[in-house]
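Below you'll find only one chain, the form predicted alone, shown as structure tokens.
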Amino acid sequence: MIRTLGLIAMISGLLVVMVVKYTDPIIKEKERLALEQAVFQVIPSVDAKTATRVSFALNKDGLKRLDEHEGAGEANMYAVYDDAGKLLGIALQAAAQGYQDVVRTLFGYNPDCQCIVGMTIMKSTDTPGMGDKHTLENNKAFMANFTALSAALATDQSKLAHPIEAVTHGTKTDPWQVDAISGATISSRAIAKGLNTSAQKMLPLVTHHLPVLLHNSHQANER
């Protein structure tokens, strides 16, 4: 019996990583290309049969401008043009704890205004009803928050001017806040979170290379 119970559980667990194995490519593929579809849904007013996304990995040692094939898995900003080669906005990812799990953001960034001008949500495992990616993207009022929000730098544009943060729903004074829901408190708090600790530590890097971000869609990397 201990023999049998033994080589159920080694052919159990072989199945286990075959199907992880296989599996595990297709789902980071799928994440991968449902996150590119995303970048134009957070930059207002662009058409996606003429616009052009550039994925670029940036980071303290530089910009660098991706395949669309190789080493797309490293990217982390995404431009997105218009067909003149204008630049229209820019996306980046944002995470952070929600109630059940992390909750994964992708935000739009417009230069101009230096505020975050759209947001969706890519992931959130929280509460159905209440914490979950539906909910909160249904919530006319929560997203609003999205439309201009203040990511202005401060003066030496090494961080934010001001952090941005979440705070009780009807309290919001200032355009750096988050109007939270009501009963939704720690998922709207993730949300924010998440955007001001991507925000302090992208943007920054963001600004000091927007003039080959401006230039065109089309040239070489910087590093």
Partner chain sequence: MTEKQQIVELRTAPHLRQAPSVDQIMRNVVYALLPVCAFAVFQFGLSALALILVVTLACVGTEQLFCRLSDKPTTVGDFSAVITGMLLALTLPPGFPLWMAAVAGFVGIALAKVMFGGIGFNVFNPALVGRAFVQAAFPVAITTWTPAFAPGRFTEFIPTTWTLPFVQPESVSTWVKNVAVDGFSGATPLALQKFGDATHAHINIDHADLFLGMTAGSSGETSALLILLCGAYLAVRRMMDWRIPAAMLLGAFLTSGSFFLLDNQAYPTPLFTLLSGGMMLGAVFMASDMVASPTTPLGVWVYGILIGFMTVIIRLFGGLPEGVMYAILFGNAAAPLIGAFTQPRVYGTGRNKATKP
Second form
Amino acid sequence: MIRTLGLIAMISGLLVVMVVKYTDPIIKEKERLALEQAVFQVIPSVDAKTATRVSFALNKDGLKRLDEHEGAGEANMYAVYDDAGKLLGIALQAAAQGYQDVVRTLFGYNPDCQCIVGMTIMKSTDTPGMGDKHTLENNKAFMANFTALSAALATDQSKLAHPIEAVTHGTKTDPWQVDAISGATISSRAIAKGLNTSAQKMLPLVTHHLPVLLHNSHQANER
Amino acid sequence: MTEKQQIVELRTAPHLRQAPSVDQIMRNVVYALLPVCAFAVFQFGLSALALILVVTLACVGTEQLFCRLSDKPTTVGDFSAVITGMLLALTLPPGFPLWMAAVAGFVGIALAKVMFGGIGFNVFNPALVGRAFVQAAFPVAITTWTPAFAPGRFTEFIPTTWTLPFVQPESVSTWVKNVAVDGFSGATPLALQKFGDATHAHINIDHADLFLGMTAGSSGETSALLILLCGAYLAVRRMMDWRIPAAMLLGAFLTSGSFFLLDNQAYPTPLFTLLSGGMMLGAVFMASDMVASPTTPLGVWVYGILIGFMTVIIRLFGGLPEGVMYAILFGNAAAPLIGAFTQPRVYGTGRNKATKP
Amino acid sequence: MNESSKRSKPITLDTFWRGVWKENPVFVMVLGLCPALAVTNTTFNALGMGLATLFVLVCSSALVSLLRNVIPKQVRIASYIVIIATFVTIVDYAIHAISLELYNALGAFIQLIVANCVILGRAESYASKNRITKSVVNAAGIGIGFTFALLCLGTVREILGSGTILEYPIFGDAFQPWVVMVLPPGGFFVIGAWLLLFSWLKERKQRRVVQQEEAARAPG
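To test you: the structure above is the form predicted alone. What is the structure of the form predicted in complex with the partner chain?
Time for the whole complex; same chain goes first.
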């Protein structure tokens, strides 16, 4: 009895190992491409052919440059450089509770204008037709919020000067406000809240390490 | 003057009084709903009238269709489908496209009534099932509000009313800008309270306006006063169990009152909770649905308070501004259970022996 | 070998067709509703799920049938589950490699194929008692019937819920999508409507048979 079970388990194990061996590189490559596409999407004026993306792990302990194949899992920041090694922008992840589930986004930050220059939704299970990825990203007026959303730091560089917030449709007055979609207020708010939480936490760190980030790019080019 | 000689019927005791029949009750509910419908038409004009007519026709037609398909005698004559249609129309926004309203009527009757075996067998209130379906199917259209007392409401329709079937209704924002007198923002008092920027938005809304029904909202839900009067008529004529609305309003009042006492900045006043949205219409006409509510004396109180409590919880913590519909459907689902737990002791049996056969 | 002595019935068209129509897993046996309701919000997802299940069903039936005389009775369920889980894992990796989009859309429901009662039911009640070719043909029938049922659900839900078929718009921009149809309740509504249709067809057929019998009896 045990021998039979063992035999079946062995056949199974062998089959699974073979499939994993074969598909693993394909899956890794596809996921890398999907991520790269999203990262390039949130940073305008990127030439996808010549730009390079570098993953980093950034937290209070410091900035760590990650090798593409080893530490992709812990990456929480992506810097994009053009072919001359100039920093084009930084992509960061954000998440906040939406209507159904957590809405995950990726946004692009430009250190020159200290503003958010692009946003794409990685995952949203909110009501289809109102708060899903497709509907939100096709709403041009809403996406226009994220082409120059102010994320300037306060003078002590520990938090944002003005928290990013969503306001009722049609009442946006300041560059750090997000004009919500009428009918999808909760999803709009979740996006703004996610951006705010992530920006409050990450942007002071990014600013602190900015010289290194600019410098690192040249190393990347030399290699 | 021979007519003076009226025959006075005198009988000796015992005086037996026949219980009102089903269609007698239903007809009285229709009478009670007529003033509410009239006010809806007065407030929102031709669109509300068309909405009420179309939904009622859709409900009656669906009932007739299924009676014929299943070779049963028609049950249209008992007025219950008419009530479902009127109630459903009253909970929809006045500019709701008529084809969607007809879908709501069809689904309400077909899914919640006919499938369960017709009148007397429905587990859920058919009008609310119909509304829940269109709420899930057309979330944008059902949250598009138009201002009350628009000038010219008796000569022209709200543009979305005559949307062609299967076609998306156009935006009413330009139309609203043209007709709105005092800067209507496209939101009901409840939506303002939930999504408004000013945390004190609910304080700005006049309670008297809410009570009389001078605000935007679903076509027949706005006037608390009128609904209470019509409910009182039914209660006095014993066509409705007054304890259910009373218990529901009590439950909502207590729940929202305790939240208000906890933090009077973040939560609306209990009075606002009672007067806004579909609370009154739901309490008086929907929660008291005879079939879908418990029958035991204690059970109706438990049932009503549960619905009131759930309404406030959904309103304050749910994703939607309004919670009456889902709270009543929830109460309907719990009704058999409540009934089972609140069985009165059979007369003559001991307290301890009651459970033993 | 008990079945050679019994002279098992030969493979007929019925072996295959039974699973597609007469014993359709979703519409007749009402099995495997979890994936049938959960991932049929678009035709593409329904097709992906159906084909994945078809693959697991055919492969596991083949292997179970091959090993049916080796597997001791006491541990047969455990063995079936291991075999099914193997093929589910293979499908999981394959879909991940073929289409990231489909993989994300189907989510945990690919792994949940392992708990699909249709597959275990085939292994227990058919593959463990029949020769490999017959088992495979029968499993293919059931798998295609399952895919067919999922497609029935998926197309209706996609047409009403998004106004498209395989993401190709068929109604134009003005179409009002019925959002509820791509939400979980829509799955219940649509499967209810299909079950209604199928039982109505069945009843009508039975009635006709009865009528024919009566007509045949009447002259005699």
